[in-house]
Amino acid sequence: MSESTPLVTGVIVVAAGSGQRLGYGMPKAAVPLGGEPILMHALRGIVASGVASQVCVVLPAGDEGLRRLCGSFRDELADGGPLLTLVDGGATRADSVRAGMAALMDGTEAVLVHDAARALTPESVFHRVTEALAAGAAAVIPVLPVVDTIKTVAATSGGDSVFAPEVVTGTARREELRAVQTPQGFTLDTLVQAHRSAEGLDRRESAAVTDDAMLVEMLGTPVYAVRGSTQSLKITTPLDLIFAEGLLEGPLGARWVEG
């Protein structure tokens, strides 16, 4: 792949999660982080990266509080900033992504799908993904090497259950494993085709699909990997929120400490 002109890019921000594991009794996107809702950190990072012609935020259906928040942020955007579009999410993450795709403006060539919960993703990660798309990749994901030893397991039965509910069946080759982050980038045609192919999946097959890149893999389309960032942690549990607060309180600020 060689360098070329950047593509007209829309960013779909998936922010429709309930946030039950955080325990705040509110959508995850609205949970405070460093004095601002998680969603605001994600949006500021996307806008600061300069990669987006449009940012499409997928919100919990009927959540007027987050809509007002996004409306205030839209008012802050300077002339020439990205178009900010708000849509209601669906019953599943895939439904929410499809709702976001349907709201993309004409002329969009590439789309990044980003979890609002990865609110501190550095600008450099957005750049690496979009640069790979501009150079000819149809699908790109940011990844990190896996540092833990990973075991495969199976449920035990009979006498084995006296010891533990699971038994180890093997050890994965760590050098071949990567932890996947967002934003995941695709040419728009590729992502549309991938989601259309998923319409024929049954409930069990759909549940096994954990990200958009898996749908593209099922098409047989190569998915390329670029370097992610340790700062792009996904805020899911109270401990994750503590880690994110620690990054924000660092001497240089979270988004610029490590790219």
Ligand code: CTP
Given for the second form:
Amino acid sequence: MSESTPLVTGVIVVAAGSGQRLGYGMPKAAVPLGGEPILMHALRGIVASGVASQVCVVLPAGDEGLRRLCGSFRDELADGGPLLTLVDGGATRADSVRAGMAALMDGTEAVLVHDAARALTPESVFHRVTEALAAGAAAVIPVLPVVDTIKTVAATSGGDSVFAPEVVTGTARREELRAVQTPQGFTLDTLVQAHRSAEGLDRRESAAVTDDAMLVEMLGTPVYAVRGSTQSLKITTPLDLIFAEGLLEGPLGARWVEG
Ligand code: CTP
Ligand code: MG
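Take the protein just shown as the form predicted alone and give its structure as the form predicted together with the named molecule.
Starting with the chain above, the whole complex follows.
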């Protein structure tokens, strides 16, 4: 893709989840990683990438600790840095994204939706996504090849104590599969339309929507994939946190960046 003028971009950082699977008894965004809350790593990465005119942080409703943390971070931002906006999240990730969208400033042309849980996403991933948007894509996602063989299963009543009560129904063609990360990038119009279309979904259908790109796919708009990064892992379980700590402090050291 040729070089193009960057779009005025707002980054929505969704950080309003409760972190059940991590199991720290506090919102995941507040859990320490390398001595700092997970959210701070995510915010520093976004600001360092230089892609954002605005960073809209979506926090657990009523969480004063994370609000104060973001307030101090705002004071640290240099003049000419992005506008930092704080909003309360909702019951689901999609609700939190919509809360962020409602707080985007006038003149926003493109939006990146990023999970705070992907605290160590390298700047290069932000650049690849925004470059694809500037080159004319309406929707862009960072992806990685899948290393495991992926099978589909169905429940069966024939299971015994040794086997899970599931039977394999097929094997996906691994060359065609990709693991999807964030930041996912959209033109503002595309993201607004996508979330508007989600209003017509019933509860079960809504629960099956696990990312924003899926809503764009439902519109029939092409979603382009760019290269993600293994460093952009989503901290979900305690093992992921150990892995992320290892990336910061282990033999590879803090300077290790996978582009
Ligand atoms: N998220 C959010 N609002 C919600 C649910 C999730 O902003 N109502 C955010 C999380 O803070 C996280 C991202 O969406 O940055 C991805 O969600 P996930 O990894 O599932 O985080 P949690 O929902 O916090 O974790 P868990 O599902 O284990 O409770
Ligand atoms: Mg969750």
